[in-house]
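The chain below stands alone and is given as structure tokens, in the form predicted alone.
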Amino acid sequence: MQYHVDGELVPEDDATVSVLDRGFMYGDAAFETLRVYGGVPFEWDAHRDRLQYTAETLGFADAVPADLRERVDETLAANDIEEAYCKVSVSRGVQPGTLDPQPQVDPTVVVIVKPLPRGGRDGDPVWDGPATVQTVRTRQVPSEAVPADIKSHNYLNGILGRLELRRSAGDGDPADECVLRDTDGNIAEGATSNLFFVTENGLRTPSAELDLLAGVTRDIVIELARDEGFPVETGAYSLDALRNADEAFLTNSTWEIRPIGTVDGIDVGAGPMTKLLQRLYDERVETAHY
């Protein structure tokens, strides 16, 4: 594999960053994870805009290179990959080992890719089956402390949630995803996913006004549902609302739409709305990329 590091394609073994890079030292970096279908990044503008927003929030708005899309294309071509996971990262770069950011920024920019199955109507999901989901004690960090609507390298909150899953499983297999709640007890999101559930009144998902990252895939699913005339509500929901749902699923760029099989051991599963949204999502990918 070859990766793009600071404007150059380098072999995987040489794709390294300095130990003094602030992304490594403090998580002082922005990133985006996206899918590539048929050699073209899916929803590139939305991902690029969110990366820019994160960089602006962190105070290095000018660090995102204007030719970032070209770097992604070069990385895909160098590895002869058209169906891929792609991660782009921009850190504040190498600075003296103190917490205070320096005003001058020499950013570190990295693009990595790895192959995934084909998407669209004739594609295969990257997941093996419906997700097992489990509630954890780890709470979502309030946006008053760390903004939840940015995608930074600081993912300790999600990591702690996933570690809880591992510890609670003992010698068994851990759940596929955790449910993080905010400090008021409302369901927020998974460690790397957004949550949706279906009731007799329509589609429900936690509001972006809560402490969560409103994903690009989440936005597409809401748009698809509304285009079909389905009632869509965003709000603050209890854990019981998810456990008692008629259907539930997770979304992110890699999983796309993944049904939830169980929540804390309670059967939920897919249903007609989940399956229809999966089909509509596949059709959107197919039309745009194949």
Second form
Protein chains: 2
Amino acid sequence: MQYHVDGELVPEDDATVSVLDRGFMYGDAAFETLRVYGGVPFEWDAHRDRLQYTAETLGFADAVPADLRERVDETLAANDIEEAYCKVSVSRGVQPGTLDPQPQVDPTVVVIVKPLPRGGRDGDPVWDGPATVQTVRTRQVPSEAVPADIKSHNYLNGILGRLELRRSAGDGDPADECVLRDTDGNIAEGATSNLFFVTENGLRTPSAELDLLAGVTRDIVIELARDEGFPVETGAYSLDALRNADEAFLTNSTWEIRPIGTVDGIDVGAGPMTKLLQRLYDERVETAHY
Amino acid sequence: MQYHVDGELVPEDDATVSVLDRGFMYGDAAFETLRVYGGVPFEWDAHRDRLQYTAETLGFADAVPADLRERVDETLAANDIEEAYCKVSVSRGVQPGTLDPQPQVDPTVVVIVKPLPRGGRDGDPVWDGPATVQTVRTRQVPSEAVPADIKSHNYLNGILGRLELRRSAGDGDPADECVLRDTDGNIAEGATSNLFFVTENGLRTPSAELDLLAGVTRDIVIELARDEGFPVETGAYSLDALRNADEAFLTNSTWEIRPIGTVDGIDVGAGPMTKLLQRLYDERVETAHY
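What about the form predicted in complex with another copy of the chain, after the form predicted alone?
Starting with the chain above, the whole complex follows.
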């Protein structure tokens, strides 16, 4: 594979950053992950806007390069792939001194891609079955400490959640995703996904007012459901609400819409709402990209 | 300068990590910063133990190399410096897949040094005056989200605190350190330092039971004060307690004991207790290293 690092295409083995890069030293970087369908990044504007929002929140508003999309396209072309996972990172780069962020920023910009199956109507999901989901003790970082609505390289919170899954599985297979609750005990999100569930009253998902990252896929799913006239409620929900749901699923750019098979060992599973939304999502990808 | 990366001494410009290194992608790494006096790392065992503790907490207990001390010594020798700042990092390295931490770890180990003035009785502090300190809105990450007693490359919490200082300073000079409170409003620590203050009842510092990293220098200062028969109290304190103190100071390995000049513009300053502890600290360094 070839990656795009600091404005240049380089072979994977040469794709490096300085050990003094603040992305490495402090996780002081913004990122986005997205899907590429038929050679074109899906929902590019939404991802670019959020990357910009993260950069602004972290005080390096001018660091996102104007030609970022071209860098993504060049990376795809260099690797000759049209169906891909893509990760774009912008770090505060190397700065003099230690922790203090300096106004003068020479950012490090990295684009990574890897092949994925086709999406859309004739596509295959990247997962091999419904997700097993398990609640963990690790709580979501509250926004008063680090804003939950930015996507940064500080990802230990989610890693600690996943680590709990591995530790509790012993020699067995860990669950696919953890449920992180906020410090008040409301369900917030997975380590890399948003949570949805279905009750007799319609589709529900934790509110973006809570400490969570409201993903691009989450927004699309809400829009698809509302376009079909299904009631969508966002709010503060307990674990029991999720466990007792008729259907539940996870969303992120890579997984798209992944049914939740079990929560803490309790069967939940897909159903007509999940399946319809998956179909609508596939249609949207198909129409836009193939 | 030459740095030690992955077992090799390399010139600074070649000191890099892969863009796929989890240290860069997620801040998924442990670190320590320490002082080297007279060619010998100060309180090496305490720093090494904490590095090991962080690595264990993050699930890569076996990643800290047995020859870590030799790598530090080699780096000092290669740069021909005996008085130094030293940062040692161990990341989970490159792993297959995305976020899920895998049990099989090929860590990335980095040692960075840079020259500092001599320490001890005839030493000079690295700072040029008492610290101006300002309270920020950003709160400490609670341990239920990410344990506060590990030292990881997830450092945005402190960076956001420092960023508030810069933003509130406008075109002026930002304060030297921020005071982060925990989510309950107790004072916790600075972005890179522990807080101490002096009242008529003795020396006080926020309890290690709170969400903070109890530094190696903090431990030494508590020990020095107790050895002199001064009462030391640890507890949960308000901002007012700090602002109204007779004396106050910050500690970390690099600053050692740095007086606090002002808190939120209120004069606090050094006094006999701070000066005595500085002298005792210098003696300890002098005796051990020169």
